[in-house]
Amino acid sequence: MPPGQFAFPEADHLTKSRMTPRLLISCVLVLASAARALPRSAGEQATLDSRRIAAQVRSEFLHAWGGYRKYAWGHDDLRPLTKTYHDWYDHTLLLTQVDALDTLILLGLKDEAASTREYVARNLSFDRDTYVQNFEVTIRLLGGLLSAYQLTGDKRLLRLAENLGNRLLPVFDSPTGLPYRFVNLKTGKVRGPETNPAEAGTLLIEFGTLAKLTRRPVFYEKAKRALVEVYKRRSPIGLVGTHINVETGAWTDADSHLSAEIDSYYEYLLKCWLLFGDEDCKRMWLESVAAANKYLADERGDGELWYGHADMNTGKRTATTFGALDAFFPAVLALSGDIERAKRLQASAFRMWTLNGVEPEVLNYRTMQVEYAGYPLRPEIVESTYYLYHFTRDPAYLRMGETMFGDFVKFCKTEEAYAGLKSVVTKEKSDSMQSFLFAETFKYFYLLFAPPKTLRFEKVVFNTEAHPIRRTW
């Protein structure tokens, strides 16, 4: 008999017995008391532990948020060690406030969310004579404004998003349709003709959503063309390189991988199919992931699975490195339905984390030596843990998340905020706390342990900055 369950006599047996009603009630009470005394099932215990850890995540979020509020309010980032602020450009764009807004809402921090939203609506201006990086501004600011608008219905946020979208559109005016990397928000001038698949192809969720909500198809058309133009220039074996010239369409770096500068290109091929029902994106995703699985996947001893680097034209292995950014791929595989491959890759990513107690930016998985030891508070491995727990309900992923959160607090918490690490080996901290800590890392930790009703996973698609977008159109 399973623990915690009891076999009761059939009802007709009770009716025929000499047991009095009072005695029957007493027996039931005894059995109920005994049931409460038994060890809870794994599912019940996981639920109780999840609530406790979710509360801890919320508390640590508030600790970091309090430091930002105290020392950097109204600026892009907090420098946690010197307790000063950092702005990306000549003027603040309120990166942390916009990036954090939907997380404040999901964590149920109503007063903080309301005051932050009001501050953003009243103070954020894009009328700045400065060049900004299109990719980062799109995923953090445009994505954050659109998500917060959908969660609140505050049309001021949608107006800000449309204003920003208008100012970013000139990046697409290249001979190929591939976007320039930088644009001046005031003049519309562009620069940066060498880009990469991630920066060129990680725009359609945000621009496409803006198009749907404003009924202005130009945003969708420009961003989709950019994604298609990257895909069209894949090699004969289906891989893309690291760098490409937006004016000539020629590749300037043939290194292919899932890491920085390519990573979210794959993510958006899949997610734009799911969010918009775009069959072109579906076709491009299926062909691209097949090539990645064939040439980038690296089977090691004892069934280990990693994804390394290869030449985009020949498929020849060029490096056996995997890192914190690559750890997004188990989530994407799980979302696509490839659960078994996702589980194997997540096991490798977690091994990378436990090697030093925190994951490094780059690991050589052949030698298990750290090649770049920094940790800027990245979220990707937490994101994949959340996705895998959602799809499998395996408590192992809760335990994995609990381990990572404990390490995260132990090594990255400061007196009044959180700080990245210069080295996961020495644990020396860096004076940096980027906005994605609030947008992504804390959000995914919280959603992993919070009740499923906190956010209906099946009703949203997360952009690469973890801003949930709902198909409301």
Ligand code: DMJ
Second form
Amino acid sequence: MPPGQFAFPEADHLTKSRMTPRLLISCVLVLASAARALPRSAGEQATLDSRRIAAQVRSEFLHAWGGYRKYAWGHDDLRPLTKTYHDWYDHTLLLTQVDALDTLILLGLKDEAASTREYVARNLSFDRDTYVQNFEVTIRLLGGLLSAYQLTGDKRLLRLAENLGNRLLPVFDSPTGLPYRFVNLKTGKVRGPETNPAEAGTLLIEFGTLAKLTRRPVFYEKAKRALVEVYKRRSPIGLVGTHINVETGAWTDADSHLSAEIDSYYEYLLKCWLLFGDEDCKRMWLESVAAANKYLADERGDGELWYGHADMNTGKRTATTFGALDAFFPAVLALSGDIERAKRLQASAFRMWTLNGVEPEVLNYRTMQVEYAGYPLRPEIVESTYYLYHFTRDPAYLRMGETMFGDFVKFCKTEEAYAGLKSVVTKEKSDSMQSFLFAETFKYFYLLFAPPKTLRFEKVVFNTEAHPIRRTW
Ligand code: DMJ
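Counterpart to the form predicted alone, namely the form predicted together with this ligand:
Starting with the chain above, the whole complex follows.
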């Protein structure tokens, strides 16, 4: 096994059997009569249902993957309604293939995983005269390549990751160390001085892992400095805002929350402590989550808990909105050991889902009115369900997952793939199937129902795009 490689246990082949048809029929008959004779315990029933649902998830994954393969293979993503492809920039970066690769492996889709890996290794090139968004490319491509390298030991994937990391490094050359948002992969020129905590602070799992696997600390140092530079600019009450200028270090939007543009900044403070044993990250996480719990958390009586918006300087409530992206936070709370808050927030997130049978992008939890009705196939609420089930083993989370999966299939499945919704109220579909459907949404649904040995939760840290990274250094 190459250095730095680890082997995940074989993904469970839920639909595969090596039995002869005759033997299979006798076994089915014996099992069926035994099942009639013996009353099933709740635990056994949960296991049987889980296996059945995991197999369904796998089959729905293949349905969506089939659409991508047929109409968009070799491109960034599929437009599922018009059955055409979409590339983010002037040239494909194989976003869906790289993002999906570790899920293909975990689902035990060996042939698909092998052909996709081969395609990526032979065709992915970063030598493009194109400006790319550092954050998106880091979490999807760098994270995907590193995780797939760790799963397969294929050195070509690590070489691609290092090549990409080298090309992204110029983003950090700002007067403050906060990263520019865009970089030209060929020239190294940068753009986009106005960034946000999520884009600046969600890089260390990927760059840090690259540093460890290539033994080039520069990747760790630059990404860690970016995270620290956001933290250093927290307000006196410990909150961060939404927009910050990387050249002046000044906040240009003081709205504080856990939603878009801030969310995964919190996630990486905690996870970089856990993955790298970085004590600075631990300190920053503990202080930051305490401030979030004090000023962003909104207790509504009867134990109901939401997290809303507040001014980063005064702590004054500015909005009572929560949405699909905020639903990552129960997972982070659970991972940090705060199971009680995690459970209460997850109950609210699930309530948000059941209002319309699919969660909206933004909900006003005071009025229960949907403020932005889109649903682009987001994974966060499923991720939190998986974490809570892992930590509590409470079958209520399996039932929650089953409900959400049923709704998800009912409203988002198309003839040959899956599509986001323009509106969770009308259920009108949008012509979009982002790569995180494969990297995250299907992966978390599958892991929720698959046997725990499919992926040993305690051995990995997921990046924000659900790419599992293992500490092999
Ligand atoms: C993903 O790209 C990542 O999970 C990111 O942190 C937030 N948005 C999408 C999924 O919703």
